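Presented below, as structure tokens, is a lone chain in the form predicted alone.
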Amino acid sequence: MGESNWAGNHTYGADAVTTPRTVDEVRAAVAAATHVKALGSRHCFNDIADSPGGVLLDLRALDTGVEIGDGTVTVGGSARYGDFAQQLHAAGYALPNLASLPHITVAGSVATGTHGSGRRQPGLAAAVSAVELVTADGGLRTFTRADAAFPGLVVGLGAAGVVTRLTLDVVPAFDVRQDVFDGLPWDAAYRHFDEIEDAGYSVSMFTNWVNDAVDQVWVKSRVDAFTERPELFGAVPADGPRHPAHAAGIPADNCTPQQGVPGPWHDRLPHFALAFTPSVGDELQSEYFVPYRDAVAAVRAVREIGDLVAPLLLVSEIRAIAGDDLWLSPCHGGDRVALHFTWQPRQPEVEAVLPVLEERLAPFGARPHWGKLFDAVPEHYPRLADFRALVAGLDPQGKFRNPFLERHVFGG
């Protein structure tokens, strides 16, 4: 059919793409299909959302509205975070966390375990309190935290059905400021890792792994809990706005405001502004999650192969995420540190490096991000067998199965 994902590195193999506008149209399309998957913002860098020989449901036209309740917001699965954040803020509420890109859909982000950052902040899926799901027979079911299956369905990889609505926990609206520091010595990063991660509500370190220092540290602080810092363990305040890939000469035009200028949560927690092309644009991505306690050792391990990794990189990011209890979340069972790699669009070379990188991180039980490029998924998910059984019960004919799920989840 010739359609591709956001990065253009994967061409979908489905026979057809349909664009349902209502939940009833989604139900009818699912019931009629032999194989089917849902598409959101198409930001996954692999074939997790493909349905070779089947049907893809492009949900961007799905109109389900936004319902703000007492401590919750309910949105359509195809809604992008940036689409309703201002409306939520105007009502006096906020989401506790956001990813780097507000351009991604809620359902796709949640299904793949996508996250923001912050040592005390869990990933985006942890905010979900209810999921409305179109199942293989076209039925419509809602699962909440009261259901035993719920923690298996939130980070569901699209394996159990098509998510049409989600309910998310919200908190009172808050303002955030971003302060960027340049040149954090590696020795200081190792010795003061906990203190750096606690320096703000959300903290990101950017590196290419071979420079003598961490290039940048982005500290996002709630304005009501801000502590002035003339320096950060040897890193100095940036003399102007920065792009994460500043070292590659990329200007900060598409980034959210920095240099301590306060603003609403939805315009500071993401790195990139909704109105612009996010990140670098022409890129590939990988990401690995290691237990927080192993963060420094894992960073050292990657630095040992920095000469292999750096020539393919645009930039790497190191950030912490609090743990959760969702079965296939990369943060299931405890706090994690994510090592993110934004690669140049040189996929064969990147794919050749990934097994080496994963071998280095294997002693720490590293889990890859489900929606990004990786070589293999280690069996470090204690509820994997439960997930397989859950999906088999909801989709006995394998309507939502695809090659990605067979390779990485069901062992086919």
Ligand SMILES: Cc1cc2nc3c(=O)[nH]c(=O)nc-3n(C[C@H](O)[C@H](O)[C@H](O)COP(=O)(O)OP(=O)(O)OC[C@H]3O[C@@H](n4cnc5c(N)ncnc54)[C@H](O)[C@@H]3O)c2cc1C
Contents of the next structure:
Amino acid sequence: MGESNWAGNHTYGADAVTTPRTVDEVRAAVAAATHVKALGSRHCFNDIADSPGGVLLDLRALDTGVEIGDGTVTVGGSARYGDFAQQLHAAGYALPNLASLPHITVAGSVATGTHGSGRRQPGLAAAVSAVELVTADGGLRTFTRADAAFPGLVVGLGAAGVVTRLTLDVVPAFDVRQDVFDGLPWDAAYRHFDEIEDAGYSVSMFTNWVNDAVDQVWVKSRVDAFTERPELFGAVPADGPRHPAHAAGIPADNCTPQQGVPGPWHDRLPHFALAFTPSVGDELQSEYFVPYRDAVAAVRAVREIGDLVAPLLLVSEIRAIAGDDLWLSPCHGGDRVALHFTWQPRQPEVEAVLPVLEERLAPFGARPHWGKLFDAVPEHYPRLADFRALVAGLDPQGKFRNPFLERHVFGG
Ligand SMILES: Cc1cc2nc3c(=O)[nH]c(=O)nc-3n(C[C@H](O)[C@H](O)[C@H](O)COP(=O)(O)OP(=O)(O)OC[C@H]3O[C@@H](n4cnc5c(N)ncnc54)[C@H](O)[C@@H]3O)c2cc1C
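Could the form predicted in complex with this ligand be shown next, to go alongside the form predicted alone?
To see the whole picture, the full complex is given below, headed by that same chain.
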């Protein structure tokens, strides 16, 4: 069929892509299919969304509207964060956090455990309070936090069914400012890691692992809880807007406003603005989550192989994420730090380095991001057997299973 993901590094092997316009059309398509999966905005870098020989449901035409309630917002299975954030803000509400880009769908993001940054901010799936799901038999079921299966379904890897609606917790709207600091000496990053992570609502460190210092630290602060800092443990305020890959010569044109200019949460929490191509564009990505307490040791371990990693890299990002109880969330069971790699589009060379990287991070029980490139998923998910049983019960014929799930989840 020739359609591919956002990065263009995976061509879907499904026989057909269909575009249902109503929930009933989704139900009919699922009931009729032998193999089927939903597509989000296609921002994953692997075959997690594919259904070789089956049908892909592109939900873009499924407009189920946006309902803002008291402390919640309910959106459709195809909604992208950027589609309703402004409307939410205008109604006086905010989502607690966003990923680096608003271009991704809520359903696709929470399915893979997508996250933003912030030591006290869990991944985006933690905001989900209810999920409406089309199950393998074409049935329509709603699961809420009151259901025992709920923590297994939210980071569901698209394995349990097609999500047609999600309800998310919201908080009162807030404004954010971004301040970027250049050149954080590595020894200061190691010694003051906790204080740096606590320097704002959301903190990101950008590095290529081999430079003498962390190239940039982005501090996103709530305007109502801002602390003025003339410097950050030796890092100095940037003299202009920065792209995360500034060191690779990329201009900041597609980034959200920096240099302390306040603005609404939805226009500062993502690094990249909705109207532009996010990140670099021509790239691949990988990411590994290690326990928060091991962050400095894990960073040191990657720096030891910096010479292997850096030639393939555009930039790396280090972010902290609060833990949650969702069974397949990479942050299940405790706070984690994510070591992210934006690679040059040289997949065979990247894939040769990933096992080396994973070996280095294995002592920390590193979990890979489900939506990015990785070699293997270690059995570091205590509820994995429960997830397998849950999916087997909802989808006994394996309609929603695919080679990715067989390789990494079901062990087939
Ligand atoms: C430039 C860029 C920046 C990124 N930044 C971040 C970041 O800051 N943090 C982070 O954690 N990740 C990040 N990612 C990764 C991205 O957030 C994830 O890959 C996310 O899953 C993409 O969502 P999507 O809508 O594109 O889903 P897709 O890639 O289309 O699908 C992902 C999975 O969700 C399933 N799915 C999608 N919709 C539904 C539905 N309605 N019902 C059931 N299953 C469904 C699919 O079947 C598939 O299994 C980034 C990716 C890119 C390309």
